[in-house]
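A single chain comes next, written as structure tokens; it is the form predicted on its own.
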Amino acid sequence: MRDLTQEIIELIRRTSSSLPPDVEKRLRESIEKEEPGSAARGALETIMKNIELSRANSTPICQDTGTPIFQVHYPVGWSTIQLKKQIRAALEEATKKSFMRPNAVDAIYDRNTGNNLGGDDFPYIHFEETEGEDLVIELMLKGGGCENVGRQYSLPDNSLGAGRDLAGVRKVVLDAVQKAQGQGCAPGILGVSIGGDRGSSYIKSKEVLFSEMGTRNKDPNLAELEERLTKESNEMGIGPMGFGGKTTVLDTKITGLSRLPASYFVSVSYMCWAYRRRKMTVKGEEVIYD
């Protein structure tokens, strides 16, 4: 089996130091929506300077290089054991090169491993076998600050008047945005999962964030809710970094899952403006980065 360790190191470097074009475009557009001389506009302008410097110097966009979340779509016949070894070796080497900060801390004994590897759980790697011939590795780096303001709700929630329907979903998602108050490094991107159990609901709320900004759910009702939540979040006036303004949320992504009759979970994963996600596709001997 082909050794892709060096190619995965490059994927990590690009993800950590260079935002994808769709994210950068949305951030640039947001600057024009804020008042000249305002704290909101100043924050966005500083963000753009940071993005440009990070890309030019191959340095992390944020000092918190986040939890590495890998989605691996592999053809029949590839070894997931070997792919996992290569991903872990690449992450360790990328940490040595300072593309990543050592982030893996043993929660029981409060010790940092120093190499970004923490047992089998860090980094998080999800494997999915596909029928095609291409290998696709997607990576998202999710910072701790935005992870801290994610929330999960069990409906009905009487304190918010939220029932078990899309109207109730809307209420709890807006509650999550209001409670974040810019602490998740706004402007943010919302990943929302409706249904599932507590675990699968949170996982899917992150997975939906791998899709490009502006793409809508195929279900027209969910697509409409995505647009509405982004609009209403921006009407709260929280703004970039909580300084006030018109740009609190850049986009909203929603996915729906099956659930047990007794449960109705809504999970909200909040992604900060440093929306670091990239992918590499292996087509024969060719490696393509997006």
Given for the second form:
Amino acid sequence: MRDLTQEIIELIRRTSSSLPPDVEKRLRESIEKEEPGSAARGALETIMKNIELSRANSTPICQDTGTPIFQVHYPVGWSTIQLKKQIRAALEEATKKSFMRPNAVDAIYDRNTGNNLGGDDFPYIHFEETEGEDLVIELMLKGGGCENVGRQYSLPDNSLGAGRDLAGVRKVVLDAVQKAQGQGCAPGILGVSIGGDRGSSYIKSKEVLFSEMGTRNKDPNLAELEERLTKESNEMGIGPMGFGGKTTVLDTKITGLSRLPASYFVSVSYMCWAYRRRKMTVKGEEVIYD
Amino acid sequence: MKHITTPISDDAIRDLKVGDSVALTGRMVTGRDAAHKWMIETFIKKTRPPQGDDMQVYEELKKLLNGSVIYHCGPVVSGVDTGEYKFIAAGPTTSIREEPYQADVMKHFNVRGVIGKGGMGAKTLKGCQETPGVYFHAIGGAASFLAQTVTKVHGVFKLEFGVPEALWVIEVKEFPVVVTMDSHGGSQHAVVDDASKKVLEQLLERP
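What I would like now is the form predicted in complex with its partner chain, since the data block earlier showed the form predicted on its own; can you produce it?
Entire complex below, previous chain first.
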């Protein structure tokens, strides 16, 4: 099987240092919405300078290079054992090159491993066999600040008056945004999963963040709720960095899962403005980066 | 934009108000979760006996932090193998995790400024009034940009905490921040939290 270690290092470099164009565009558009001279506008202007500088110098956009979340879509014939070894080797090398911060800490003995590899589960890798012929590796880097403000609700939630329906989902998501304030590095992007068990629900709320900005759910009811949540989140006036301002949430993405009759979970994953996600496609001999 | 150099005097701190943009220059020390827990347990509450070089580091820190600034930051650093340290990416981390410790650390070491992101709570705000000190908000995620203001890495303590958690002694030039908590009891975070809570209550009433 082909060795893709070098190509995966390049994927990591791009993800850490070069923000996707759709995210950059949204951020740039939001500058005009903030008052000239305000702290909110100043924050967004600094963010734009940082995006350009990181790309030019191949340095991390954010020093918290986060949890590396890999989604591997592989055609029949590829070995996931080999791919996992290559991804881990690439991550270790990318850390030596300062594209990544050593981020894996043994939680029991409080020791940083120094190479970004922790046990069998860090980095997080999800493999999915596909019917196509191309191998696709997606990577998202999700920092700890925004991960910490994620929330999971079990409906009904009496304190918010949230029942087991989309109206209830709306209420708990708005609550999550208010509680996050600027601590998840607003303006953020919301990944929302409805249903599942506690584990699958959180995983789905992150998976939905792999889609492009502005991607709406095919279900018109969910698409409408996505738009409404973005709009109403911004009415709360939390603003960039929580300084106060008009731009709190850039986009909302919702997905649904089957649930048990007894359970109704809503999981909210908050993604910071440094919404680092990139993709590489192996097409025959060629490797294409998005 | 106000220009302030560390160490910072009482008067300069009391002069700062919520909303002020400040460019910071001079020496400061990074410290986050592991560092704050270690300082509190070993030197302030003394629930853990000093180990290894703890007491030597404590004597150094007392001098370095007196009148100076703690930066909540876990940087990406090159040259860790060679000792020729360079900050590659160095934005702020979320400060609220240090809320149980910060006010005591400020008072014990006479720390005049805390740089971080996301703001802090009532206990730290009271600490800002008593020390006196302020909370400087840096732009979260602007790590490449902020690393460029780090002109020199003087050294590092407690590297065994790991690169992100170690205490890095750095020299900065015109490091940009906004005062969001001042020494007069003002907090932009409390204002935004209250206002957004009121809006949320209205939104929850909507059909």
